[in-house]
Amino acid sequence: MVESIIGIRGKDFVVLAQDANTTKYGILNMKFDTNRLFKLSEHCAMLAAGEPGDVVQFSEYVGKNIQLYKMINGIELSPYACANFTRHEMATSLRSRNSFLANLIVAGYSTNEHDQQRAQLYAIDYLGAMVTSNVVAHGFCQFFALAIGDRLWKEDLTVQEALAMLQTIVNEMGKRMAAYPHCVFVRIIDAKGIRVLDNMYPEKIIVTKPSELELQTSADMMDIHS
């Protein structure tokens, strides 16, 4: 999948990022302002990437059911509970005729003071497998985003360091992807809730013009004139 979604967990926050492109056939950019984030609660959100119809239908179904649970029971589900409910629904749909082709990232900040890990981050794929990690990604960006995260992540990661790591990933997306994202939307989830941060953009790639001596033909390279 060309769409890219990324999650980075710090000590008391989670940074979520997504490219704003809607891409067709992997090479054509159709839109530049696509929102892939779905709010599940005041301190929990989900990023989704995949088939556009499946993404919207499944994400709205999960979000509405989580809100219904809160209305009936008067209790807001924790990020852990939201992630497990989402994984269960994805696994259930997989065993029916209405499966969804969507990869998800569920992240949030637990308001339960008894939780040892308040900032929580989960990745769920279209097969219903779920993992929790410090850095997660779906889409083509995962080929290098996970490696960058493994190298730069540390236990006492600050917001500024997480954003610097994210900018490194965005720069690599601009260098390595054919239909690279022109804009990346960034959010942060912490004790204050879900907040929008400044957009990120890939750094400009500057390629030097070749000299006349470097403009060789295939015949020159094979030395057939000598």
Contents of the next structure:
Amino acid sequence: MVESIIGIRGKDFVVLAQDANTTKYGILNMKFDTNRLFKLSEHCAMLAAGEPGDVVQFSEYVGKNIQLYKMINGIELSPYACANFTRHEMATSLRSRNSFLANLIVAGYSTNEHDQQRAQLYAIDYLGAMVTSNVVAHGFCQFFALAIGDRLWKEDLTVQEALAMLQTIVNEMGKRMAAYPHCVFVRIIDAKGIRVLDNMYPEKIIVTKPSELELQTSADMMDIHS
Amino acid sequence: MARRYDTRATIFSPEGRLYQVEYALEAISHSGASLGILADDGVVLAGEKRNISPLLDDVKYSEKIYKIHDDLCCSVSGITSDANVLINELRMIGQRYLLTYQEPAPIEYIVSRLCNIKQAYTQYGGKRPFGVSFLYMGWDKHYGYQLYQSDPSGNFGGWKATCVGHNSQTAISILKQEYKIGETKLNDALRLAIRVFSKTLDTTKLTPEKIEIAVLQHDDKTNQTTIRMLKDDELTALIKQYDDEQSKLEADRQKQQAASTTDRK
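Form predicted on its own done, so how does the form predicted in complex with its partner chain look?
Starting with the chain above, the whole complex follows.
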């Protein structure tokens, strides 16, 4: 819940962001460069958050199976097919002895010219529900990411606009979330593939010093001779 | 001969051959022909019907050509009952893929999976191979229009034009001479199919009852594939077109001969 994963879809790209903290016992910050991204194919990747063991187990299982498909059939699965396969696995495992507490974002760029919508973004939750949207997020950051997305997303979003939106979201998270995201990893998926962009940091919050007036007590004000 | 080795399907002969597979191919060579031709704007499958009794109840009966899914259709040559089992399996393979990935299966995926099943019957289990060869025509977003052939051994290959079944060798040699790679449109392919069948079928005269022809086309704008069986009147028209061409050629040839004999005088 405290881990944040966010996806923003633009004109012909998808931006993926994830916080990089691993917390333990609700209070300790164990690691601040955690990777939550799992590559599915050359133009498709998945962000996963939730129960740490489940996240890795499920994501690696899905990722390796998608690689196996490419080896057997010689063609890459489209992002739509990857997302549906992932959802299918999640839903099947839920109705069996071993379920996974993992929330996912699947994002990709379809290299097939028969697809109308080339940049694709899907969110899958741990119960196997899948939606597609322009801005998706999992965890407490949802409150901020979706609201800011509603305000700032527009048709034909450019990369700069998407990154500006993301910086706004990260700043808000830094201000309002007790689990402070020291650093946010940012990646982009477009026609050229999956690339890593610069890290994003929440802006430093400047708080005004408390005024000296508060240091005065009623007793101090009684002294009329000094 | 090496008859001792025929009893078990899954055994090699001393010469390194699988007799049961070869016998299956022999069975297919006696069955009705299937012909497939790839065109630039579609694919054609044609089948020679053997069951043409007037007593047959033909409400919605297709002897040779079956739809597997929206973008894939196949033609059967060989033992019909074996074919029915495999056609069911082909459809299941397509639907299982659709359930998991929510998009149509690539054609090669379906053909490949069925051929793995066919191969299993040549290696273990002690059962005989399926006595069927299929010709598949389909469209997918990866490779566009495709034509495949599979046989009882589990081998499959992609073709521009091919034929299986009765007199297939003759058909293939005609196709080798007459098929134009990269310049064949659907109408050319249909005319070529009629031409080949006129020469390979046992009957003297080609009629719509003796053949089945299906056409597959994909519309890029609507992203829909249509698979259509040609109706009797369309077949009649094609056959008539071929007959007219032949009579014209014959008339020209006779005129040539008459001219050359008069010259000699």
